[in-house]
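In structure tokens, one chain follows: the form predicted alone.
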Amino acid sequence: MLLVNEREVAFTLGVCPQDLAARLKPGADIFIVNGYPVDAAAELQDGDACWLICRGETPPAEEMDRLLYARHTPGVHEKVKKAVVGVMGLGGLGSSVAVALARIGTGKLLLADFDVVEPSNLNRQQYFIDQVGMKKTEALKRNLARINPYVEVETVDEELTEERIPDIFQNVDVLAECFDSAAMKAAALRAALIGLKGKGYVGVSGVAGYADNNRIQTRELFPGIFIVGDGETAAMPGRGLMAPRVGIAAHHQANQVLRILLGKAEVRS
């Protein structure tokens, strides 16, 4: 048996990638076998995993779905693809959280920010230099489409308030708080506790600088309400926000969002 583009295909002696392409994917011009590029006429062995690729082509939705099912296991991916996750703030944390969630095939992302991409953002945020001056909502939506065009992305281009947060995010399963402002972090937490009861929530406190990686931790404040960070290192002169440590925290957030979606949210406080 061969695995061809994540589908099982009967093995026949002497078969090569160009034979499979003629049958299954005409026009394929890149052939990957067991993780390595091979010639079109390379002889395949029983049990090989083969990818037939048309250079520059976006994999169709069905093929992308099979790939994610195979990587995540069907039970996990079924929950992820049905999930709706909100992200408040699309800076270093929020843009990285959104990228991670798009890569795992989250069904829908609701992204909120009112800012534009500035040159100073590029040291840690998931934007490109030719996007300077664009709205972050628009720029990130474009970038996520290049990663996984089958994730639904809805954007909210406004400055969030404590009063508006429950209205905007009432239909999400989990909400990620990714603000820079301490005041907005507190406002978002209050909004979640009062206006979004029963929703999963993952906030952040203390991710600046380049302190010990392992000080970034995830704590449960209340059932379903989590805070990521060391709780101390705010940005200040001489201790800025930098891609490595912000990225560690963002991926803690994204993984905690995933754990909530999968019903495995409990952590030691």
The other form holds:
Amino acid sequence: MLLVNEREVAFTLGVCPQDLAARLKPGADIFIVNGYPVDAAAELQDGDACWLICRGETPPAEEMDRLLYARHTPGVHEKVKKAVVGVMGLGGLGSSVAVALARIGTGKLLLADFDVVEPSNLNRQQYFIDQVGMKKTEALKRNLARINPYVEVETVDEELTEERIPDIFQNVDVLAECFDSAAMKAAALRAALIGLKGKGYVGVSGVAGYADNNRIQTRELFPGIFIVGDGETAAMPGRGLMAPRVGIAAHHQANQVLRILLGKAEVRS
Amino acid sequence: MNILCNGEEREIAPGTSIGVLLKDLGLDPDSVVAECDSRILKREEYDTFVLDEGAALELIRFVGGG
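Having seen the form predicted alone, the form predicted in complex with its partner chain:
So here's everything in the complex, that chain up top.
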């Protein structure tokens, strides 16, 4: 038996994806078998799970789900698709964290920012030039929908404060602190430690310029509370923020969020 | 008198608040999270919270950029 686009189809010796496409999905020109792309003439084995896709057509939700399930390590996708992750600040860190988490099919993202896209953001942030002037929450929501429309995205269009953070993010599993200002970074960590006990947390400090890659590290401050960065390289006149190094930190952050979701990091209660 | 600040012994004058200590260390209080004897302090406590002899203080300092 074969599983073709989630339907059971009898297996015959020597059958290949283009035979199946001719019968079941005319026009299909992308063939995925057990999570990996194959040639149209690849010989299939009994028990294979096949996806026949027409290029340019958005796969339905269950198809995306199966593709991510097959692509990721067993046991990962079930946890990731149930997860709710909060992202505070949608600049160089937050927009890249959100993109990485959307790509792996995170169940729900709660994205907060009050700002609009400016031309100076485009050197590192995940927006496009035709989005200048648009609210970052709206622009990022649209961009994520083009990556994976089945990730639920909720936006909070307000300037966050230490008082509001515990209210807004009380239902997330993990919180990513992606602010630009040092004062808000400190305020957010206090808010999480005092008002959001038991949640995973990944913040950032020290990501500016083009200093050594490997000085950016992920350190655990308290159980389940992590800080990424070199701890000292502040953004300042003469030392700006750029896509490569901010991107390194953002992906440290996203991977640490994933590790917490997968139970690889103990969270303090 | 002595306190333990980020794991190191440090001598301070009796009556020193967190706010005064941060000023002595050249740190902007707004960019610092302070934990004293396993309690996270609120920002508004920094100027009134006086450090006791032997207090174990952890200061987590942030720099801007993101």
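Predicted model, so just to flag it, every value in this text is computed and none were measured. Positions refer to the first chain, counted from 1. Just so we're on the same page, rigid core means the largest C-alpha set that superposes within 1.5 Å between forms.
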Which entry of Tyr36, Gly56, Phe222, Gly198 falls at the hinge, with the rigid parts compared between these two forms: Gly56
